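So this first bit is one chain, no partners, the form predicted alone, shown in structure tokens.
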Amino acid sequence: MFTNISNNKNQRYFMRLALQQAKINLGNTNNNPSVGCVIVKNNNIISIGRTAFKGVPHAEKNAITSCKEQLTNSTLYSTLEPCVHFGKTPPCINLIKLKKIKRVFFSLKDPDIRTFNKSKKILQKHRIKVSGGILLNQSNKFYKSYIKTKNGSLPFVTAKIAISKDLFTVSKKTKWITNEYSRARVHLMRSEHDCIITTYQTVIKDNPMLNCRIKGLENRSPDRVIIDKNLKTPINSKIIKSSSKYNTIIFYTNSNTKRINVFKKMKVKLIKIDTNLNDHFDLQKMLLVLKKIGYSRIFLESGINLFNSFLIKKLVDEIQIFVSSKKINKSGSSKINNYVKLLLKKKSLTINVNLFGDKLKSYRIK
């Protein structure tokens, strides 16, 4: 591949380049951050890479591995700072070395304690130019999810939730409130996320599958987590008929014994926590068992009880709301209260993007 551009942009160029092969895997690499890298060499590039379909090899290995370019004074464009630490693979920093690349340009110093601000001087060390900050901005955004999981205790929560243009969010008269296009959006925030939250009243009223049904992006399904105190949630529901083919977590309490077997028959993974004094779940408690198992990006897909829980316990990062064109009056129910219209008065709009009638409005809450 080969593309020649000549002017003093060039850095932000190619760094953008990498931030697009960064969001192709973006909530599909596990633990691992979703990674960009371009290579290039008398300006033009010669190879591009990015952080394999579940979270290995990283990116720059890819890069490197597939260019049948000499790699001798090339230069390597990084959405994250090049690891320098040994995980499931060897550190990133090596095989830079060992093909004799001259300049190193990263976006973000890695948050991981293991890498964070350690390449620079062991890459200098060894002759290759380093410098970083090249559309920060841009990456803190795109890293935002990665740098919450490694500085601090929880996952990234994203809350979607859909209301008419009068901020109900049931129709009596119809199942969906938002347009197909509100729909698709959906299935594509899904496939950017690792983990997708809901309720058994939400299975038992909408009988949703919860996954990704985008055309090539099926595989991207996140595995779906069931909140049930009592395993009310249909063995013949969708979610629960599907269980073999999409991990099913269900969060209980009750120890039903003729259910549990049931539900593990069917390849549900079930995890039981105690309520509170209150007799309900510790929602945080319950983020900090996902994130122990291994999730980072969290989406949350329910009824506005839930949604509301999430956002008073202080738990969201981010609000998805889609708003259809049109109102539904008497037919509507489950109106968006007071406490959510206050909270989003505060805080910025980050996205407002027209879906042919339809708004998807973006608030950044943490």
Ligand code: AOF
Second form
Amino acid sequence: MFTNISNNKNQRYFMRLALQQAKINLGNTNNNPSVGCVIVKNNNIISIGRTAFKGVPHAEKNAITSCKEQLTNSTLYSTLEPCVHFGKTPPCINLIKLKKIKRVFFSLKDPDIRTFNKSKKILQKHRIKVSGGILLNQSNKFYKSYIKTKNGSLPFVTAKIAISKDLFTVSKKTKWITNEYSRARVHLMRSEHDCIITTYQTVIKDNPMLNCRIKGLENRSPDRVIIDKNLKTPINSKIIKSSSKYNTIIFYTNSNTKRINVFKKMKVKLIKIDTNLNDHFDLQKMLLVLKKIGYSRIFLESGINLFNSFLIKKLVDEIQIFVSSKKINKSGSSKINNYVKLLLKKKSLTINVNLFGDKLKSYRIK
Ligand code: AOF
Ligand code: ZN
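Target state, the form predicted together with this ligand; input state, the form predicted alone:
Everything in the complex follows now, all chains and molecules, and the chain you saw is the first one.
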């Protein structure tokens, strides 16, 4: 782990490595942001760390305590302003002071008001030099869901759809429209989110597990949320049968004691919410509840109807569109709406990935 770079690009270089550390646990640190940390001494990396799985300990603590070298006079790079507050853990700045770290570079000021803009002043009083804003553009993008959830009451929603080249979302002949590389990418996306939202209709139609089945990342599977006004989700569906292994929540509006008891026995969590003024299921209310429970990164994996409802209600922050290289012609149904058609023509996409024929196109909506 030794690197020797002696020009002024150092700061960006080491911060980029810290961001790579942060990316490893994205979506798996509960409501704590995933942070990366790199510690450098005499231009050699002497330690790295990241926010632990489930959120504690913090990245700086992991990097500092796992370091085998003397930390005196070292430089610490952190993707987020080191915390100054007592939360589940004591402040990271206490360790930085204690170990006589000489210099701190961070990228984003922590939007958590307990720390926001406070660490620089405190560390400077202890003669530790501090500079923020290194690779700020990248960290603003990386922390988009954290920034949104800290500043408001709604979580960050990523909506995914898969479409054929001729813009259908359903094929009457096959369950899969896109290729295996696209589907693997979806599993990776699942692993980076706290929970997946779907509907009982999708459960009936596809009988999905909605977990992450990439080898080694299975424990990063998100919780599953089913919208099911009248509690019609089949008890023998894969999703319900696996609910003791993966947390599963059903949002419903109309009570049915018998069904509720059966779901409870299967370890499904049930949350009742009232319909909105038009007697429709209240998506916004559900998101507010999910945020309160602690979910901040939500993945929407459903049919076109729920996808459209989320869009109409302006509840989507980002859209991931997997576009197949093949047309399905007469076997196709449920075309995408005009809004998504227009989006596909836009050049303002944030990602355009080639997946061996298929394409992944990402768009930031809000
Ligand atoms: C850091 N490094 O790796 C992370 C930080 O309850 P706690 O103690 O886990 O504190 C949670 C808050 O700590 C969170 O809202 C954010 O302000 C900060 N997260 N800070 O110095 C880290 N994950
Ligand atoms: Zn901390």
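Remember, it's a predicted structure, so these values are computed and weren't measured experimentally. Here, rigid core means the biggest group of C-alpha atoms that superpose within 1.5 Å across both forms. Positions refer to the first chain, counted from 1.
After superposition on the rigid core, the Cα of residue 53 moves by less than 2 Å between the two forms. With a cut-off of 2 Å and the rigid core superposed, residue 340 has a Cα displacement that reaches or exceeds the cut-off between the two forms.
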